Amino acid sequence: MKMPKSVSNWISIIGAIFAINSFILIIILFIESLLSSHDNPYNGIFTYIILPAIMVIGLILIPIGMFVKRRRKSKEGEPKWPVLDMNSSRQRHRLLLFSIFTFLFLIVSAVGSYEAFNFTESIPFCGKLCHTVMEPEYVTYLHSPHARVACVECHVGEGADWYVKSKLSGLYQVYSVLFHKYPQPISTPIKNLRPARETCERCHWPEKFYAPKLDNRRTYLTDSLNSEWNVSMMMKISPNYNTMGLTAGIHWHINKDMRIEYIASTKDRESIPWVKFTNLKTGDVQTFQDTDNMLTQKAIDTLEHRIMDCMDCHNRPSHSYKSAPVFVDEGMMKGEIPTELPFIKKVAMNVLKGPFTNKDSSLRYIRDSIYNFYKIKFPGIYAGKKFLIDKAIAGIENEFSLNIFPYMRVTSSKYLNHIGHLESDGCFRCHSDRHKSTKGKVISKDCDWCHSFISQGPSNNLQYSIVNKTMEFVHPVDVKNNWKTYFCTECHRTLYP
């Protein structure tokens, strides 16, 4: 059958070499990703975003053309629009060619919307596309308890309105990676996410909780010996018997008959000065205020008042970077850093206190740092045991890279935890002994609130406490009785990234 005489002109033929052959490129880039076992966020780019656009584009600008030409002829005496004619069987045929690629054309295209709409929603998408600006929020989130929930399902949530946000969103960070106009570190969205009720509590039961949690703690001094330093502790996230609901415990702040609020004097909620309790069943009403950080009334009136939900404690939740001295801690633990290496908690301390500007380098640094340390203070071990100093090289190499990202600048310092009071203030943000009510109520920041240490001290002389006792907190260093009065952040936060 032949075409119709005006399709032939340039703009329609251009058209037509645009639309075949990113027809022929998808058909290929799709059946590529059917046989690789390979998430490849480029070929899902471009098989359902970008040539599909230039397969549209292409097969507008045919009809385009056509016009364009027939316009011209009708300049001659020709008729501008052609004639339907169900006469002919000529046209017929025509027309009955161009119903069916068209109904072709539209089952193609909704295969491809809605391959399009589940790609755009993938983890690789969010990911990888951007690897470089996203490389530590996607590392930490393989590495997280998280890491088989997709990013949509907390980041967007169910409903159109939140979809169209996230795309628009989307849009600018687009332009951002383009036009290199993104932070370093990008800021976290606090504003811009969805309360925990509408994600979190999809699959979190606020109102049933665990019994009290066990957890033990090891770490490792920085002497020559890198002696064991272990600490259990029974926490407190719900009642003794939890058949008692919330009515105490750590999750006690999201008892359903209890409406605390807050307000934060910083974007990034790290400085709380105001609180205030309610109880919903008796109508009593507590506000307190930190005393070294008075909020005036008009702060009071004018700034946020937050209800404080799940977010304000689990801030980290699939993005959680690890301190340096965490992380080398894990390391020794898991064996990945052996420990019978005299100071090699002190050596791994040191290099990795920074600052860091370029991964390749930074990993160069380490190495040379810690060959060089044993070379020059132990020769023996460096000629007899080099197999034990790589290993340790190649365990803090592999936390580094899962924890500290040069080139987005990204340490733990920079996205702080709030589970705990070592390296951010987290719970001493209200839990500070500073925050008062008129009637002189204080908030406390006493250990036995949250949990109980069950035993503590090194390895070879752990000291117990007597069965549903606590016992006084030991600092594994010596610093007197100053842990009672400052704050941990003070010391733990300063010293790492």
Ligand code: HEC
Contents of the next structure:
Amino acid sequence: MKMPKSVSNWISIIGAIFAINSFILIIILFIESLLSSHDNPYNGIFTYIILPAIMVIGLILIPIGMFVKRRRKSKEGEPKWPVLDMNSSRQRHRLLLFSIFTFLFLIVSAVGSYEAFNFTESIPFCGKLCHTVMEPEYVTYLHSPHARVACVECHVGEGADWYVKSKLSGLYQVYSVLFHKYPQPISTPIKNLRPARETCERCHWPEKFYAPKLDNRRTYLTDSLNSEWNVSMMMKISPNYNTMGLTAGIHWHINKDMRIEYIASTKDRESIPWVKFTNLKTGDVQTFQDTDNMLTQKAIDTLEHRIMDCMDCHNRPSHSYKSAPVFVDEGMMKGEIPTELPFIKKVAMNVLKGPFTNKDSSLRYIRDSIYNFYKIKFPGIYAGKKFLIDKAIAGIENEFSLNIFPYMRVTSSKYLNHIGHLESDGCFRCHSDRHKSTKGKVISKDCDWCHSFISQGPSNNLQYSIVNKTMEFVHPVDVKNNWKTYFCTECHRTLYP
Ligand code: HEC
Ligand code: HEC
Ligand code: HEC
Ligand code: HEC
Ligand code: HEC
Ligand code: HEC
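I have the form predicted on its own already, so could you send the form predicted in complex with heme C?
Every chain and every other molecule in the complex is listed next, the one we just looked at coming first.
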């Protein structure tokens, strides 16, 4: 069967070459992705986005070429549009062939766009495609309790409008990566994160009861013995009896009958000078103001009032960057960093202050500094038990790579975790003993409100509380009563900046 004459022009031929070649490549890449076991985001971006785009451009070029040619011919007297004569069997076959091709093309592109949709929602697409930029978020994600929850479950909503919104901002992100316009680190809190009601609450609905939970922690002090210190706390997530629901305890804030609003005076929401809570059932309203940081009435009227949700406490559910004292403790607990090496905690802390500019030089700096310390201060160990030092270095390097990302300038202090109060003011942003209501009531900083201490001290000399009673907190090193009067952050943030 012959093609219409108008097809023989350069525009249509080039279009056909583009379309056919990209179609063949798509099929090859598609088969390859079916056969290979690991997913490669670059393969996906070619199979589902770039090649189909070239193919469609090629297909569009074919009729354009035909049209241009026909228009030229029509000036020479030939008809401008093809004459459709259904009585001619050649024409009928052409039309049939054209219909079959169009039908096949529509099916293939429907499957293709579905795959393209799935691909742009996949974890490799979000986490690996711009791997230097997303490395910190991706690495922490893989080590989080949400490692099997897809990025889009929290970052992109259901429905077409969220899809368009996220792909538009995605286009901007591709541009910003290509032209290096992205901030380092990526700024937070992110503006268009979906509200917790639509994300977290699909899997953890607020009425779900979580019993109080025992939280055991171990830290190592910076003395020569790396002395161990333990704290066990009962976290009062909820009341002791599940029939009481969310009427008390930490998750009281998300009780559907309560609405807590606040005004943050800094972009990172670290400083909260104004809090209001409304009991929706009784209509009782209370407003608290930080007496050290009073807002003017005009500021209260104009600044954003944010309604408290899961993300105000759990702001790092899947990208939690640990600070050096925490991740070194973890390395020591896991046995990656030998605790019998004198001063290893202190040395690690000093080295981990940086400065760090890129990963390779940082690892070299960690290695050299630790070798130097033991060579000079403990030549005996350096000569006889170098394997301990080697092991410690490997452990510290490993923990470093999971938590500090020099290229994106990411450390725990850039992305403060609002749960707790040791390194970020977290709960103490409101629970300060300074936030006073008009009636003179304060939001309490009483340790026992949120957790009760069950045991504390070194393993060989643990002190226990009496059953169902709390005991007073003992600060691991003597800081007099300062832990009662100061915020923990006032010392702890300066210990390891
Ligand atoms: C369990 C929910 C959840 C999942 C799953 C998740 N994220 Fe996030 N992500 C968050 C929250 C919450 C924030 C912090 C929002 C804030 O502080 O405003 C965040 C922040 C970010 C940020 C901004 C930088 C920062 O750390 O604040 C990036 C980039 C990001 N996520 C990328 C990803 C990628 C890529 C994946 C998948 C590999 C992913 N996220 C999976 C909840 C999630
Ligand atoms: C697609 C479902 C899903 C979504 C959406 C989701 N989570 Fe989770 N979450 C999980 C699963 C699964 C676990 C692990 C449960 C387990 O280990 O028993 C978990 C665990 C947790 C934990 C306990 C962590 C721990 O250390 O044990 C917290 C806190 C949490 N999620 C908060 C959040 C917050 C906040 C959001 C919203 C930003 C969120 N989740 C969104 C499924 C989800
Ligand atoms: C006032 C702060 C705050 C708010 C608001 C909050 N949580 Fe929590 N949540 C906590 C604390 C504190 C814990 C105790 C665990 C810990 O120490 O990490 C906890 C524990 C959890 C756990 C783990 C329970 C377990 O038994 O392991 C889940 C899941 C969880 N929260 C989900 C949510 C979800 C979903 C929301 C929003 C609907 C939410 N939280 C709102 C502070 C909060
Ligand atoms: C935005 C301000 C704000 C933040 C942040 C905040 N809270 Fe609260 N919290 C309140 C207010 C307001 C009350 C009610 C005070 C009252 O009744 O006097 C409260 C009450 C409580 C109660 C007592 C509930 C009861 O009645 O039994 C607990 C426990 C608690 N908060 C724990 C926490 C923990 C843990 C965190 C950090 C993870 C936290 N809160 C963060 C505002 C806040
Ligand atoms: C408003 C609630 C609240 C109050 C008040 C509070 N805490 Fe906490 N505290 C928390 C939460 C939540 C965590 C757990 C953070 C986490 O999951 O990492 C925590 C963690 C801790 C830890 C473990 C820290 C670590 O990282 O090893 C200690 C120790 C502690 N609190 C002591 C105190 C002392 C002492 C007081 C009284 C001066 C106090 N807390 C008052 C909510 C509170
Ligand atoms: C006056 C300063 C100061 C204040 C205030 C303070 N700390 Fe500390 N804290 C220290 C010092 C110094 C160390 C010892 C560091 C070391 O040797 O590793 C330490 C160590 C600790 C440790 C064990 C090791 C570690 O580094 O995590 C815990 C747990 C702790 N403090 C909890 C708290 C809590 C909770 C508060 C607030 C209620 C608080 N501290 C307030 C100075 C302070």
